[in-house]
Amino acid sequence: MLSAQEIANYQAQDNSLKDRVILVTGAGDGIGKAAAIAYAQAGARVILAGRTVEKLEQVYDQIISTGGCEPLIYPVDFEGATEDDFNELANQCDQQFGRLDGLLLNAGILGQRTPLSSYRHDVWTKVLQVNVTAQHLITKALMPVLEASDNASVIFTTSGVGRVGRAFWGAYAVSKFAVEGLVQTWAAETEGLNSVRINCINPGATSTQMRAQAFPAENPESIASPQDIMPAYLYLMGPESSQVNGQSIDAQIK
């Protein structure tokens, strides 16, 4: 595995993950956004996944124009998709694909900035619905295409506040705890026993539209941008990865 200061100033080979089909969650703007024109860039069939059509189109264009592989689009809401919905998205990758070579958990909610003793309910439930539940949920429908692939990376988004507890982050914390244990419960499941491996990426402080609502003093200009970032995103979906498994690693280095 390479050291925190080489991921973070990582340079993909051309057309490194070309031929690759790779799924991205939260797709449609930020940092998934990011991700799906880097990992079309780099030569992979990419397969957009999030709640605004509109906005998935708007990058599929953005692919487009810049020479990428025709990407695909498919409306998913984490909120509300039930087992069977994400059981037919599988079905879908296997039968145009028979395969999917990546997957990068990008999608999530900020929920609220205020003291656990008064955090609603419904809003509890709806952040770890979206960051916690469905996570695992679409992970485990796409496992058996994902161990079709002869070097598979499923990628899932922690936080510096899933590592160690800060007052008034509330479920949010709470659910990036959760999502750095299931990597390693997951990552432990299924070390040596196929091509699939499990890691996390702590994206770190950048200009996006959750951050902006966390942070909304900060200026946007001072912290990184999401194609800052992508060295890592590249390092871990490419075949130099291979080896790594169980991971939590860090985007930007501090």
Ligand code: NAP
Given for the second form:
Amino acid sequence: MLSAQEIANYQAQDNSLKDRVILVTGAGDGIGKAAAIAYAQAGARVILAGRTVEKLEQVYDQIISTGGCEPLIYPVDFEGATEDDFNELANQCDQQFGRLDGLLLNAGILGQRTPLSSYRHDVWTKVLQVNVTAQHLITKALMPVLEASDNASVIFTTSGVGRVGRAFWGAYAVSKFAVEGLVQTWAAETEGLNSVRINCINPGATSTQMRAQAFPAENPESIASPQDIMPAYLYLMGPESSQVNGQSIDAQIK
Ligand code: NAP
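After the form predicted on its own, can we look at the form predicted in complex with the ligand?
Next comes the full complex, this chain leading.
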């Protein structure tokens, strides 16, 4: 595996993802949008999954206008999606492509920045549904089509507050601790049994709507842009990370 510095500075070969079929969740905005565009520019056929179709259409247009392979749009809301919905997505991947080569599980919500003692139950349930339960169910449903690839990569999205507990991050922090555990458990259960690798990325401070919601007084230009952190996303999705499994990787050097 490359060092943290090498990953943050990684430069993918041209067409490193040529003809790969990659599904990105939360592809309409922020980091997911940048990743969908980066994967398409690297030659992938990207499935843009998310809840706001207009945003997905804008990403679609951007990919087409920059000469990328035509993407697909797949509307899905992780708050209400059921196991049947994810199984239907898996069926469609199977029918259309016979496989899935990459899955970037990026969609997430912040919830409240408040002490646990006053955290609202309904917000807690929603954050854990979107950030954990739905992430697990979509992975479970898509595992057969991922196994049909010769070399598939699943990337979950973690956070620094999912590694060390910090005050006032509530359900979001707990959800990211759960993501770290999910990745380790999935990776341990599939190691040596199939060609699917399962890792997570910690983007680090990145200027998006979620970051602005968490740190409203911060100057967005003082931190990384979503485009700045794409080297790690390309590395972990591409062929050079094919032996990396069960790792939690930083997109930025500390
Ligand atoms: P963002 O700009 O708020 O984007 C989040 C994406 O998730 C949006 O596309 C959003 O769709 C989608 N999403 C939210 N709820 C959804 C739902 N119920 N169903 C389907 N899609 C849903 O946030 P971001 O900063 O890019 O975050 C991306 C990931 O990085 C998250 O997992 C976040 O926890 C993680 N992260 C971010 C930072 C940071 O500094 N930005 C740091 C550490 C970790 P809509 O556009 O339709 O709302």
